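A lone chain, given as structure tokens: the form predicted alone.
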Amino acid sequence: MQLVQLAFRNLFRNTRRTVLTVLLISFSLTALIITDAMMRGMTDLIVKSITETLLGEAQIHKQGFRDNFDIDLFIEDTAEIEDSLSNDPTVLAYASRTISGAMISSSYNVTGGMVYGIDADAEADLSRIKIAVETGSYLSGKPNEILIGKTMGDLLEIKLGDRIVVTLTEANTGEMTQALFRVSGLLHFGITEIDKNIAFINIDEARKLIRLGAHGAHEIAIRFRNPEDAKNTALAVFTNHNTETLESLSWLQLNKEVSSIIEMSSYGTLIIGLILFLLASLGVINSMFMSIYERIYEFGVLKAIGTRPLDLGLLIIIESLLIALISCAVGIILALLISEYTSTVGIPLGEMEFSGLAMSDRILTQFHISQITELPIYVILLTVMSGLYPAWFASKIIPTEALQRSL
């Protein structure tokens, strides 16, 4: 305990040096944290671009379906599957799929594109085709109702209540079908790729005119009650699906390229820590030395008269711990209070694309328990490794060497 008091008087003999000392480190703690939280932030609003825009976060199909959206690699019955689904406590909601390349006219202009058939009433609790829709309605289940993108629109040169022609290729057959639909909604997800390519139309039409039967599907959509659900493969959705002639994948398989980047993402921050502390390690290593050097004189004099070399030196760790502790407290404090706003209004970003993806204009920082109870720690122990030189150097110190420096 004297070691102790001694150590907090030594602290405040030099009040400013050790205000800046801590001011360093507090604010490498308080950038770190804020670091993490917007890390978390940006990884939580890319996952939910992608699995709530329209993949979901696991999907069934026939083996190759992805390789090339073959139509004739279709599900013949899906009844089985969805019975399976609804019984499955991870399951949150589900939806099955038609998907058939296409050619879109209207009186002005012609595009190719995507067109999905899909069941209304599940999808709105799926995926954000419903919440996408801009100007119109969504589908209703009447005949003849398609949903295209704004991007679409526009090539077009149609508006809401338009009349539009779809070609299609009939499934297995490969004789190509027509039919006449009316804009009934325009979508706007903000993704280029689907705003300008893809078409929704209701999913018992798109079966009758691609020849699939009542039951039949190219993919069946997934969503879990627990979002971290679709990192595990032991779950049935994936287990029971994953046969020779069916695949079921979750997002982080169907997106790859992304989930490469949120796995590296981690390593950013571990990286953005490092640089930090390793300043802040310098800073509190001068610190200390400067603090030795000042009080040489009582080195030598406590050297002289007996006292242990370990005391000395744990006289200097204790005092870099107390600067780390009192750090931590002043760092915690700062970045709850920038959390606190951040997590709520949130990052600016302004609009951007990233990866196909559309990106909020802001992220809204996430706050861990880890940010206050384990990275506190990582500083604590780096602050105190960075006063074992300056502790093995004053126990190091030769009294009359000191003594006569000090004159």
Contents of the next structure:
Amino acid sequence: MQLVQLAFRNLFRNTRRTVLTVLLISFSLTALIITDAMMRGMTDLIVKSITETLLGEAQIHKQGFRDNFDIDLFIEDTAEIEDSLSNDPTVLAYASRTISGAMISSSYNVTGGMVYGIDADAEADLSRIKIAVETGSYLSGKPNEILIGKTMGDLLEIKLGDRIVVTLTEANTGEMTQALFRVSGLLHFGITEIDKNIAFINIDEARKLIRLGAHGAHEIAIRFRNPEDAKNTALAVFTNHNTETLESLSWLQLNKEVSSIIEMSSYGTLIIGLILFLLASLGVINSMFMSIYERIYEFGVLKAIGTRPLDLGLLIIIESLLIALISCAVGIILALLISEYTSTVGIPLGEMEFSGLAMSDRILTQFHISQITELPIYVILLTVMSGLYPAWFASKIIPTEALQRSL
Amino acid sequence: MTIVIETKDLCRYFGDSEETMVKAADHVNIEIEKGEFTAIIGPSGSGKTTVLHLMGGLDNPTSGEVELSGKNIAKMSGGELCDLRRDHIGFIFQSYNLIPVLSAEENIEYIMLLQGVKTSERKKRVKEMLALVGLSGLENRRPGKLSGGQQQRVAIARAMASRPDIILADEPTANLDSKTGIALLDVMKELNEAHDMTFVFSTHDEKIMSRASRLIHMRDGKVELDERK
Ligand SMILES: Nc1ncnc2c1ncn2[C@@H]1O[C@H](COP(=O)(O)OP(=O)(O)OP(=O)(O)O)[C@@H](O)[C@H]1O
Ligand SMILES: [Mg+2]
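Moving on from the form predicted alone, please list the structure of the form predicted in complex with its partner chain.
Full assembly next; the chain just shown is listed first.
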């Protein structure tokens, strides 16, 4: 009993100090939880931004295609693969694409870029192309439709309905081929690289132009029912389509840059956590010492009448443990209240482009169970550790010296 | 006749160098017999507190011996002394003897808890002790709500309840007015006579020392006079 009860009552000897210490620790925990929730929200935003824009969560290519987008390295028979994907319960959507380097010219200007042949219906479930249409309309399958990025449009000095000429290379033969398109939509992704360099046409037209045959494509983009599946390399999507000629990779493998940024962002939480708790620990040590100094005479008496040094140290540790427990309760409640707001309304960011990724204007913080289990445990451990030095000090008090102190 | 505490050439020096050294206890030889009611008196700085602390195993002597019930405690380790104080010595200090966040009853129970006394026995002794020191009915009050004299009575009850061999009290009445001080001493005297508890206490107060059955006069760390009435 005793020690716990005594420790508990001791907390209320100087209620103001205890409250301040509790606030210090609980605010630190709250800040840590919100930081973690923000990091999760941000990671989610980055992941969504990258996978939902164009990439998808996995892609299948011919081996070697990614090295320099060699137009000859295309998948000859997508029908078979599409068939297996449509029967795969983990797959939500998929779309075949042709990809080729092109010269795009208007009557005023000319620019280089990539022309994607896309399946309009399939892409609607997979990428943001349809949503990115700012003016005009999305592809409908009619002849000569082309969607181009707004930036490219500005460069070519064209507007909706204007005619542009696209010059492409035929697969296998290397012959040049040209076709006339009418701008049916202008796209705004918010990602400079895409807005400036990519144009989209109907895949059937693309296949004819560059002679891929009725079922040829350079890329099949895939979206999973559960986005987390992208990490699961044992999935049929990956194992079935990684062959001598084909490769099937998750977005994490396709975009190493971003996956390492995400990895690093977890260190960010760690560093912020460490700084916060270094400060909080100093606060705890300080307040524990203040409370010990006030009680030196009392501790002298307690030792004189037979209290063991260990028990006295334990008393201080229990006091810090109780402070930690109360602080965690307060911190968690506070964090839940705050994230109630930040997870629905969000934290405003302003429009920004981050490492080539468009970010929406706000971060919605994300709750995770570890925020109220793991993080508080660290807080409790750290607080109790901060109590160790004061506890050691208390256990070392020499009664004859303590008793000499006049109050 | 049983000897509870015996000091043999007990010395306690403070300071390192010859000139600054203070001989707080200087070859002190005292025998305390069971049932005695002894006062240590002397001017300020004469070594009363030092001798009481040495007798109670609170401090280690520079040289000499302290025997408690025949056991030499002068060479005991900190841990052994701690248990010795808990089980064999009762301490009462000038003031602030009690834990402020515990009630009178809980304060009296404290040492018994350290000793591992069973709950029923503890409760019984608390009741008994409160009655002995005249505080029945105040068991739930915290020290802040007790007068100085009442607090000292609780301290006496706490010491008595642990069933020590001897109670050492360093100026227990110094912070009390003289009427309250004398009343406190009467309580001690009563416990001494009715329960054969051995007391050694220090004091400056003439009225208080007149109640003792034995007076040990100290000066400059030495016993100047040891008179039994
Ligand atoms: N820790 C210490 N360090 C140095 N000197 C000390 C220490 N403790 C006691 N002394 C000295 O030893 C001498 C005896 O002190 P002690 O406290 O035993 O006297 P006392 O008789 O109890 O005095 P008082 O009536 O004022 O309580 C004094 O001169 C004191 O200054
Ligand atoms: Mg003294």
